[in-house]
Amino acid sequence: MADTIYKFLVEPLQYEFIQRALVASIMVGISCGLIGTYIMLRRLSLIGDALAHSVLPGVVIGFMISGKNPLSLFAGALTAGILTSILISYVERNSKIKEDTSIGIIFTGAFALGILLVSQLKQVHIDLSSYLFGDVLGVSDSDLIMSSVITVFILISVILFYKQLLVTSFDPTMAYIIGISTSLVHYFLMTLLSMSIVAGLQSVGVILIIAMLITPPATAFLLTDKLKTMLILSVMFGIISSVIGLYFSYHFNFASGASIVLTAVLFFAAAFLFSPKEGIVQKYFRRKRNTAVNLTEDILKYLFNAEEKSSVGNAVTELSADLSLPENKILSALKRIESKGLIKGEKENYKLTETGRDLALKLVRSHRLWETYLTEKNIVDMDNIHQDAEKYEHVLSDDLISEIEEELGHPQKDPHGSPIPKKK
């Protein structure tokens, strides 16, 4: 087993082109992870997609001028990206056309122009698919140098202008007040975005670069709310996805760009399902826990009201009708609550323990004060206050309830005439 893993990891590294591809993949992970985080937070994913397609005419024009000179290709792609960004903003600001429509028109036009230019190069063959879909295994030394320089520049820029990027991303109004030009920062970010796209051209191509710009940051976004942590996680997922995707591309003869992107998507899927706070699985179990807690509280409140009214009846049957739940589920809940020491008794006659009564009193107090508040403030009409209180009684904090009671002048009864319990 150990030999198999060792062979899997080490065998590809004997080839120089794999070594170059690994470095290029890491560069893509870093540059796309950093810039992609800001693009996602600013909800500019469509612009990222537009620029990824719009660099093609710049690449072709650069090729027309000086062949496969990396600097010429870089300058052409960067110029095309910046011009596209400016045109999108110009059309949006000077017409009734909205941003999404402007993006659709300009990026498709630019991409079509690139295809047209390629078709006019009769005597020279350009492998268009390598620009569309990438070929990380064909990365040259000059490509690697250019990608490294771009990545270092992006990394330094994010560090130096972290404050400006942070403020303009989350609060443009505050940025304006403290003297930060949101327009200047926007176009600077678009320049960095164009550069990161150029850095990823050879690795994943213009078609798939948008996935690397968005997927790792989106994965990080599901795991943290802190920007610095998000940037680090985004870069980490970008690097790991690039490296793992490259290894699978080598061992299983997959297309390199597609393999890298699908690996990133698998990481996103894992975070989407299992993220501690935002994961679907976690939310499912949280809903189940909340449902169980709410059911417990509803049963305690029912028993409290029954004691208050000296009502005697079959608790299971009445709770089943009151909560619209089958009797077996009610009975199971009663047994669980009894095991926690909150109630005692039998099917015909359950009673609250002292601990259960304290919890029920807190819930009833919350319910009746909230009903009183809704009535006094004319927020909800009298016919609907009970349903609203049923919903919020489970989530109102003790401090908020105390504030409501004080604001209402410590009322003695709720709108239905029932006494409001005092806080213990």
Second form
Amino acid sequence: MADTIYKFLVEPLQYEFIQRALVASIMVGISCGLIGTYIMLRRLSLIGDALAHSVLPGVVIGFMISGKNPLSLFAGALTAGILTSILISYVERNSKIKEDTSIGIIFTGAFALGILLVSQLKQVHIDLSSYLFGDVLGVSDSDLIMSSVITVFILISVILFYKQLLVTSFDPTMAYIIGISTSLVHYFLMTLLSMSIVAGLQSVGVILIIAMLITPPATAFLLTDKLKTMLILSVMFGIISSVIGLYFSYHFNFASGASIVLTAVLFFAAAFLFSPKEGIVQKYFRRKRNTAVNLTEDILKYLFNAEEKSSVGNAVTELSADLSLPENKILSALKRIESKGLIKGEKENYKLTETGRDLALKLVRSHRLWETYLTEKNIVDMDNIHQDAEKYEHVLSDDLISEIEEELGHPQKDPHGSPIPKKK
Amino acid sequence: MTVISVKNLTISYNKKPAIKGINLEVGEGSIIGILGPNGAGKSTLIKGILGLLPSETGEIRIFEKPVKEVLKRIAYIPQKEQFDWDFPINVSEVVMMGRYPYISLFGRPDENDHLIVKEVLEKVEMADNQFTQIRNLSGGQQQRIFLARALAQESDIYLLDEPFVGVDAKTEKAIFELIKELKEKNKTILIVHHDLSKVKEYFDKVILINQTLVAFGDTDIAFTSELINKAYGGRLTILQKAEQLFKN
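Swap state to the form predicted together with the partner chain from the form predicted alone:
Full complex below, order starting with the chain above.
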């Protein structure tokens, strides 16, 4: 077992190209994780995708002008990125075309231009597929130096301009009032975005790089509501996804971009399902538990009222009608409550036990005091108070109920004239 | 001293004027209500004063200077819909933004800034919630943190767009007490307001607007049923009229 893990994780590290790929993956994780957080919060995902695609012609033109070296790649990509972001807002501002359409037209146009140029290119050989789909195992030393410089630059920018990025993202009007130019910050961010795309070009490729910009931040967003934590988590998910993706790419010969992105998506899915606050699994169980508790309380209250009025109806039919639930649900709920020792009996004829009666008394007391309180304070009219009280009685604490009773001067009857039970 | 001077201000959306030829002179130390029916251009006026919207004609001067030069002396509380309440930010971080004008380009908030944030949060009774994410606040609390931010900014002019919407009566009263305190410190406060019932109690002056300026002056003089009717174009319902009579 240990041997397998060793073979999977450590053995590849003896190769230099794997070491380079590992560092490159970490750089992608950091730069995309940081910039992506702001891209997501500012709802610029589409622009991010557009910039990534339009980097292609920039890269090719860079190569045509000054040959295949990292600096021409960097300059070409950056120019293309910034130009694209300017063009998108120019078209939007000067016609009735909306932003999403403007983005669609410009980035597909730029991308098509890139493909056209590549197919015509004779003097420099460009491996198109590595730019499109990423080839993390083919990262060169100079690629690595460039992405490291970019990552450090992005990291420093995000730290230095934390205030400006925060206020322009959350409240652009406030930024304007305190003299921060929102468009300056926007284009600065677009520059950083283009740079992070360059950093991720080799390992993830232009088509999927947007995933590294939005999936790790979105995952982080589900897990925290603090910006600083979100930035850190987003970087962590970015790094972990890239590294895991890299290993899969090495061992199973997957396209590296695809395996990195799929790993990131798996993390997102996990957060979506299991996040302690936002996860849908958690929400489902919380809802189910609440429904069960509410149903128990409603049934106890019904039995209490029935005893109070000494009526002899069919409990199952009446409850089923009152709560608009099918009879079999009521029956199984009754069995469940019986097993907790709150009621005893069978079929249609259930009676409260001593514990059950105490609990029901508490509920009725809470319900009637709350109703009285709402009427006394003129908070809602008579028609609605019953419904309102039904909602709240399940959540009111003992302390609050006593406080309400105190404030009302220990009333004997509720607005409908029913007696309010005393605290036991 | 004239604090805000608006001359012949016209602002249009898609070539349709939202406000037309507005003239105003506002002095210091007063609470001014901006009133008018829906779509009358109340928010547009405030945004126009701030220079947030391009004006077709008109000149705005604040403290006898162009707006851009004195923006930092203005605190603005926009309508609540403007914000993304899911944004990962907590109460004290929002309020700290009010201190940003006093912090250098790369600077961080210092002890004094933290102290001021703490003070204003206590003032609006939100000290216990300083680390709460803003989605988890009630409507009244959400409004109070933006008031706290405005207070932290220590401005001379306060522009509030519908600060009492979605706010319970108790909070409304508390907010208004704080606004009165500002007035006593000689600040100028402009409030976009839609509830006609509290006008006499709240405002020293009113601006009645329905695209054009209908009336501007001391509440006793400008807030008459005749002028209100003119501003609301007879759209005041019987119920509102009855309420008016009852309250006055």
